[in-house]
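The form predicted alone is given below as one chain in structure tokens.
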Amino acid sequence: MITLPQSSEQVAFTLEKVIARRKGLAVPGKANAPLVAVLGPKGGTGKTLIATNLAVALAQRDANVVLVDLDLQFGDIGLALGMSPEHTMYDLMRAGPPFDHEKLERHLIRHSSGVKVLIAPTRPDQASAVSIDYLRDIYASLRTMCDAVIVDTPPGFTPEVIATIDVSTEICMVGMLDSLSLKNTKLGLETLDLMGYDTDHVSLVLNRADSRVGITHDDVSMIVGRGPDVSIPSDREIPRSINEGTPIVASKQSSGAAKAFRALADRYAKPPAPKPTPLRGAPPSGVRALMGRRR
């Protein structure tokens, strides 16, 4: 529903969102696993860095994680993880539905960390083959075959990104300490609010948070309207880890950046099952029960 009067930009955005939803945002069936969409309205903020390290940090907790590269024209997940694109999302689209577990497993590439990756098409001209209808079905199936789905998105609110947001359970918004990035981060958060997204499920991650560029964390709160939930410090090992295809949470586990990525993973990790509390007055069990009967 569009409440008038509205600006032409707001009307256009609402119509684009409705069209995307009609094309396949409602996820049918049961979806158990959380889906975390890693967003950054401005390019170059480190979304791929965040997505890869988050996925590996979750896998280090024995979680079954699927990482999806939604940057359909210029995806870098494969390069960041040092993986050869044996199968890509383009190949999956050509195979067509139904996207059952067996078909998806054939198109997922397993990283040494245990993370399974659905790599973006290798050429920009292949991006148009990715259908929102198919994307909806893929997400629905993935969420029934793993513990968590992490989606690395391209800049902007394209129909594919809107589709991902609307089926996501959590949003990880990535920004940096520069005025352009913070302005776009603020606009991104406002856009999520216009979409009716629950702010309790939006985490703000500040990348290169210790950069000395004349902007403080208080400035971030004033510009964006909230402080960061997780701050990722700069680390000279991060570019090396990207070039080597080994996320820093695996290559330098004691570094400040790795600790920050694990803190981010804490926000999405499945809580451990509570230990059962023994009932008062319950009969003893095991060795104690046997010894009791001998007395």
Ligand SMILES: Nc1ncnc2c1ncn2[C@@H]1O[C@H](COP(=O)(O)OP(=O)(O)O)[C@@H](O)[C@H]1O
Second form
Amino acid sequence: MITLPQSSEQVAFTLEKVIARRKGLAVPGKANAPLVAVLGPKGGTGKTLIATNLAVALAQRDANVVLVDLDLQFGDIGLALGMSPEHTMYDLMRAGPPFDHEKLERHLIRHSSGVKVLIAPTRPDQASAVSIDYLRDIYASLRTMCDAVIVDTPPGFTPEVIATIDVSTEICMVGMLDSLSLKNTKLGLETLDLMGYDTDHVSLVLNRADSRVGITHDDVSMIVGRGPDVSIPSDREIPRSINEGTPIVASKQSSGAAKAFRALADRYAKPPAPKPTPLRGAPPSGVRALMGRRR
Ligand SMILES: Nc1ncnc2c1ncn2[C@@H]1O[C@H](COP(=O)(O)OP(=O)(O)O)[C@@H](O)[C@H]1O
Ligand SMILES: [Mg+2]
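Next, give the form predicted together with this ligand, keeping in mind that what was shown is the form predicted alone.
First the chain shown before, then all remaining chains and molecules of the complex.
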């Protein structure tokens, strides 16, 4: 619903959102994994770094993770994970629906960490082949076949990003310690608010959080309106890990950055199943029960 009067930009934004939305989020009657959208209004803030490390950190806990590269024109998850793009989202789109498990599995590439990746089209001109309707079907299927879906996104609220936000269960908003980035992070959070997104499911991740650039964490809270949930330090190993195609959470597990990524993963990891405690005085069952009866 849109309440008038509104600015023409807001009406246009709402309409775009409605067009991008249209159908169901989860498949009824099935276990639907959480879908985490990693967002950041600008390029170069660390979205890809965070999406890849979060996915690998979850896989390190034996979670079955699918990582989707939604940066349709300049996706670089394949490169960041040192994988060759044998199959991409472009091939999947060309194969068309219905997107059953088998077809999806064929288009996912397995990283050595166990994370399965849906690689972005390899060339910018292939991006237009990606249909938002198909994308929604793909998300719905993926959510029934793994423990977590992580989506890396391009900068800004493009139609495919809006569609992803709509089906996501969690958002990880990335900001950096400079006033321009923080201003845009605040705008991003306000936009989510405008879309009616539940703030309880939005985590604020501050990247390069230790840079001595004259902005304190209190300034961050003042500019953005909330403090960061997770802070990731700058680390010279990070560019190296990207160049080598091995996320820092795997290549340098004791680093502050790796610890921060594990703290982020804590927010999305399934709680360990409680160990069954034998009931005291419970009647014997199975073989014991049979033996008891014979006695
Ligand atoms: N915490 C960090 N420490 C060191 N370098 C970083 C850090 N975060 C990002 N970078 C550098 O910035 C580059 C851009 O990050 P990236 O994740 O690709 O941003 P985005 O996906 O938002 O465009 C990375 O290739 C990396 O070299
Ligand atoms: Mg990126």
